[in-house]
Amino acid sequence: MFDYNAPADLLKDRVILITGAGDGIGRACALSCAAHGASVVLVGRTLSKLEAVYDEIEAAGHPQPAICPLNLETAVEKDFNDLADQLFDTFGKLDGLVHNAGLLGPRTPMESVKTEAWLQLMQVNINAPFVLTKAMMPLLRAAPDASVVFVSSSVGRKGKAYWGPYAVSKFALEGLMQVFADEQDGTSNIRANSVNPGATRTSMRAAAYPGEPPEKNPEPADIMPVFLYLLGPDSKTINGQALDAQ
């Protein structure tokens, strides 16, 4: 495991977003960013589940945290500039942007994936975070030292037969982070990286390896040290960077 251990007052006074927040490892990662101090905003497209976290952090007694559903598949630019003035309005600031939401999609050979799904994985996985970390700008701009964190995965650093879209998409989002923490280097307080998770117990690695025993894995929260490295004050020198949390 990544070895960090985080302050319990790390994320104190910090606006944390992260995407695909009522699941997994989106769940995990905000429940700790609370833990630890931030005011979490829980974006995702099913309103129950953000519901359920948001009531998990509340009876811990935790920073209340904000709840704005969106689905990422069919948010259009407006949708993330109108949530981006929603949260100027309330904070003003945002110092942690956590790019975890994402579709596994087909697994097949790349010839018999649909067009429509390839279309649909790539309007998730990497146009959703682009659009959004471009409309959140002036916010990160606007913290003391901007963390952005974009979930990735081994088959966005070397390429696996049978994974398709998802791998394409993940070695997007790496070229993404990369290009966008160079841009950012020496020109302002924004920091990029990428962590690739590992084998984790959740619903998607389920649907990914039906036949492997979930509790051979570690559980999301397990994985949370590079998170909280990353969001916190303790990684203002690294940028550009694709960490594994395993």
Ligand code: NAP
Given for the second form:
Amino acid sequence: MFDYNAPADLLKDRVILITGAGDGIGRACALSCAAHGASVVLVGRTLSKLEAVYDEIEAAGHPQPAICPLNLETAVEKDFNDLADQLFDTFGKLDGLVHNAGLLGPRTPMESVKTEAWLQLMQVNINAPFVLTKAMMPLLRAAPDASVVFVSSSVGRKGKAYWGPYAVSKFALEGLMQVFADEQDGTSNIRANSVNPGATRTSMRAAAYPGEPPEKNPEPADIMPVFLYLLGPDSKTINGQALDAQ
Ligand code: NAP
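Form predicted alone done, so how does the form predicted together with the ligand look?
To see the whole picture, the full complex is given below, headed by that same chain.
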């Protein structure tokens, strides 16, 4: 596991947006960031799941989160810009942006992948992170020490048969991270890095490996050290890196 012990107040006064915050790794990231003092902005497509995370954070007495339902598949640029305006009015800045939401999509030989499924997956896994990052730039610039985290995968670093558009979208995400990080390097207060979670006990993992005993893999909460590290001040000089959670 990535070796980092986060102090309890690591993210105090920070505002952190997480996509796909209602389930799996995104949910764990939201709970963990809130437990370390951040005001978290919960973005996702299923309101009831976001509400459950909101309630859990409130019950624990952590900073009050914000719920922003957004379907990354159907959202248009104006929706992302409206979200940015809303966050500007409420918080005035964004210290952390975690591009976590993702679809697994079809895992079949490339020639069998339906074009419609390819386009749907690219919309969620790569186009939405691009447009969301663009929309959040004024808010990220308004934060003294902003960190953007792209959640990738091992198949986004080395291609693998039958991983189809998912693998290709993660390569694109790594590319977006690298280009963006290089542009920010030495010119802004913003850094960007990617994280490969590794096999983690979520519904996406279960869908990808239906025969695997779930307890073989760590819980999402177990892989949080690398996220906390990247979202807090200790990673200030880390930019353009591809990190592993495990
Ligand atoms: P998950 O449990 O399936 O969670 C994915 C989250 O993304 C859910 O909250 C889901 O919302 C959200 N989402 C999907 N489509 C969306 C859309 N159109 N608009 C808004 N939100 C959407 O998967 P996970 O395992 O936590 O995966 C999180 C990230 O880690 C993904 O980027 C994945 O590729 C990456 N990853 C996971 C593993 C692993 O072993 N688990 C390994 C490598 C990489 P709903 O709850 O509404 O469905």
